[in-house]
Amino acid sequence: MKRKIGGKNLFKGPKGFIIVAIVFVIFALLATLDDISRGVKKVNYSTFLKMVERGQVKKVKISGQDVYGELKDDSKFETVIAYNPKNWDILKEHDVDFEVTNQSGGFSIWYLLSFLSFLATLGFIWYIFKQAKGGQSGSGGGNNVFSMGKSRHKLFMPTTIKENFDSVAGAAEAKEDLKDVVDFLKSPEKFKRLGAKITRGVLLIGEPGNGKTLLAKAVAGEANCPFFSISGSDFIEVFVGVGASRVRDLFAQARKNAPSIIFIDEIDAVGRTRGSGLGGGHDEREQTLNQLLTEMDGFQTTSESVIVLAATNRPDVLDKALLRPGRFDRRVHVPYPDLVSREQILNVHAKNVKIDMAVDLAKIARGTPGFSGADLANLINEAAINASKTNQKTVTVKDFEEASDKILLGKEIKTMVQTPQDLKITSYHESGHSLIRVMLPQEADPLHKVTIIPRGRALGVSHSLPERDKHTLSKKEMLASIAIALGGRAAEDLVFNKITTGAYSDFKVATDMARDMVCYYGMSDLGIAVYRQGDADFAYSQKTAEKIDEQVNKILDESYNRAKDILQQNRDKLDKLAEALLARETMFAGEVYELLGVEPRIEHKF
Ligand code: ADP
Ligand code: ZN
């Protein structure tokens, strides 16, 4: 079962009804305006007569029993008058010029609007009531969509949860670390006998993707027990105290629901540090936290078998009080998946898509470093949209190609053209990268493929393929991605004596790298103190910022030098490969290599 609770509302609850008040008011207000404006005075019949006998109205104009008149003054009346033609003589009998019109015509214009607006505002009035009732009516419901202090979280039912932990692969240690939470939830008759001490908040900590929603659900398919699942988000309304009361409910529900398990994704949109938010205001998401710490507070008097689970990638935010002990004391890590993981990611993903026997899953798990969870079900998913596309009957590894390219770099922008020369110097500039890389094969990863056809926003890429996922690199190893980084540049800048633009990210990259190895690695001559910037602790002086930068554009003029040297001494390397690539657009590797004579690497032969 899946039902969602509550709709996002403006004008929800008593506060409703002070803003309907509030129209009103103004509605009365804009009509006085409006008839002051026009300087209208409402008059009776009586002095209506007087003032024709005294002469002192100009002319009338009479609709029905309505009469707009004009006095010799200019100024305006409105008045109603009997129906009785013989009004109409003391009007001539004092010169009054006076216009009969159409009843009807005016009428059916100005009364139906008015009967329009009235038929809203009753509309409007039983809107509201509905509402304020259903904001009344406690948690038992749920299903007034007009409630307020509703929570407006999903609620899965055991039979509904098909995940469990073969679903989530790799994950290993957070897998290894919420087990505990299940065998709690399956038996808290067992934990409570002993009198065990049981966590009842977990922080899922990681970027998004990784599949922290994904594990949250799994306990609860492995625990076989209801899924509330709820973004920190949702909880934030317009309104002081909707968000508290939501709070209030969804933990009611939960702990009628028992065991069970409440998700909370996001959980930094209403826990960060009180007091933090800009220019004030923040009430209603401090009342919103204060509720949630004094519900996870009351799980050390209650025996209801709860457990929240919380997913955030931003942990340093978050309010000290939420992870004190008895709240949020446990943080299982989520992180991106390592080469193992993705492997394993992509593995069940592929599970329901045909794909080619020539497709190495263990080779594409090993272009993809850095991609999330949910960048390689992307993945699969995009190569198989490839593929159906052109009727193929299983999914190729060109397939994969694009689709990985695709996600890499953002969609393939057709519309960009470049001149035969653009394409010329992108191609010297691609060949640059990649030259670099196969003249350096001991302290880089090898190549794998280049292109120059635009993706994104880049022109061309050349692309590597890390043989491990690397948590450490050394100098040598670091000062060889800085040389391909300025590659590109150097031979743009050899060929064609010119530099263009094309270089800037090239040149943050190089720069950032140099940077890290000067402040965090200690790898230049100032030695191996760790340069933090923004941060107290660290703070360094002046002088220090001047010796960083000198460290660091030490580095980059000598690997851009190094650079260049190489593509120098390999010149006829770097206009062949530039040739070819101008022609063939994307090349693999082993294509490169052939082209160029060059042995490929062992490590490359797959
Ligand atoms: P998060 O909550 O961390 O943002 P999700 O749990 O929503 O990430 O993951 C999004 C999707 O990515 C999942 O529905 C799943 O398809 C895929 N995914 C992420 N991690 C994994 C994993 N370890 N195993 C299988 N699929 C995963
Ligand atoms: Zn480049």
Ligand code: ADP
Contents of the next structure:
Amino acid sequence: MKRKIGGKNLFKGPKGFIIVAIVFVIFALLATLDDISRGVKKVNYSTFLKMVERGQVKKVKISGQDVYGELKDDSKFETVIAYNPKNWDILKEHDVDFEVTNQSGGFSIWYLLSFLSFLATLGFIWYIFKQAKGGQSGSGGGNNVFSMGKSRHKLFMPTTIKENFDSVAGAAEAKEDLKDVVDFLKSPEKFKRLGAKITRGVLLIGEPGNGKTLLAKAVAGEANCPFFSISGSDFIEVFVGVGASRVRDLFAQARKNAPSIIFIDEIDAVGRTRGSGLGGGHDEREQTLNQLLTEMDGFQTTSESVIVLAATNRPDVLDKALLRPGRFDRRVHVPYPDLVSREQILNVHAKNVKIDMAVDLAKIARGTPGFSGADLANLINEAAINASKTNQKTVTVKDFEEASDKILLGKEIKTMVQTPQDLKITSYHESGHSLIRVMLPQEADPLHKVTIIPRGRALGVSHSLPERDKHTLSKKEMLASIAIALGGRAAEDLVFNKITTGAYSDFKVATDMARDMVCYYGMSDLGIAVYRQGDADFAYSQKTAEKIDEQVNKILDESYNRAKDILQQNRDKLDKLAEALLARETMFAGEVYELLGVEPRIEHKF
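Can you now output the form predicted on its own? The one shown was the form predicted together with the ligand.
A lone chain is what you will see next.
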């Protein structure tokens, strides 16, 4: 029976002839190896008779016309004899011990092993060709020697792409830039009639988790065209030339399905500046990059509409040839979402989550500056997991607070043992931060909550809740932030007349901010010059460095004294807040305002 693979006869045509020839050669080799492995030497009939006459044969076993014998030097042989009754006389005359067996009953384990080896060889050849067939079918190539040069992309046809620009919350500017790509794919003649040439390469730049891949898919969904997705690392292989072959195959497939989109994620894996590898300009990665550059130039001369989108968070390491006009000459920045975008993203991810009516996603968005879209999705999921653990019917504000603290600081440490004195110091430390924030309502972000529950490496924390995203800061606001950062140490010094190591991270924040004020923002007595250490264009002398240090220390000392004065003038409020915090462990802004008898800060809507 002839084995068929994929509906085609495996043994038909030139390929089948080659397979049969290989099988026979292997079988012949196995037979030879069988004799060698048994240590048996084949001799002809005349030689056998001469060895008997010389007295070299010790004993023989005769089965029909097959003779298996052993010489006196313990070597073995086999031969085929002619039917002749005189053979018995010759053997008797020369004292050869012989045995005659029934031919049909003879069996050798070596024949069985040879047969099994033959079957194993056939199975191996069948498996190899089956893998080759499987690797060649489908869009992603295969993991075998016959399809190693095939591209490993994933192909999404228009009917399977559900994403469009409405699926992407925020990123308004990025979507606006990408609409040109959609227009070209849908109506290329609109551009060609005036001689305009739309860019064929768009580089999406942004930090991980901000939606670069989702935007690329949304473009394909809007344009209703095939979407080829691949990672930059999928091109690279240890075998020379495989990466370049995969690039050629990818672009060939894209042209066949034009208009189409090729999306290369993490392009910096293959597009790094040439000449930086150990192999100079001849290593595999650089050959792959050269082929990519050639393909991006080559398909511009054809009529097919193929757009290449690529994503990276390291545009600084890309080869300049990739970024020149005609290749990735359009760059679309995908930044961290702003306040409005964060609220939109939270609403998208909250659609399938049962959230309590009291949860204000706008307020949660205010408390998540610097979160990426992936971080916000994780926040929703962590809150849902927390609610599920206690079998709640809905996800509450408390669950979101727990999820936010877990993401920002780490899981709550319940096993940490602290003495009453340690807890008291931590309580005054965090109360010092919070009280100064409350007493500087117009200069600092409003208080959100304060806690002395240890998380991660923090024994406690005082949270603020920004009213809006700030893109610039005034000198007044920066000095207030430094005073708040130093408020914890100031409270320890004022109340206990001793200092601890718990203020290290506060000092780092305050020092970095003070140095930025002096070196970058012109907010000191040194004037408006920019001092950037390690840059030849902004190098400064040792004398200037000493002046910078003096100004930084001046800002820190003045801010520390300011913080200590505020706490000293409001010592009763500091004691009251610290005692309440020891009892409750966590207090929200409303509770703090009520306890201290301070008017709550009026929230401004922007």
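Note that this is a predicted model, so its numbers are computed, not measured. For clarity, a rigid core is taken as the largest C-alpha set superposing within 1.5 Å between two forms. Residue numbers count along the first chain shown, from 1.
- In the core-superposed comparison between these two forms, R489 has its Cα shifted by less than 2 Å.
- Once both forms are overlaid on the rigid core, the distance between the two CA positions of M357 between these two forms is under 2 angstroms.
- In the core-superposed comparison between these two forms, the C-alpha atom of K398 has shifted by less than 2 angstroms.
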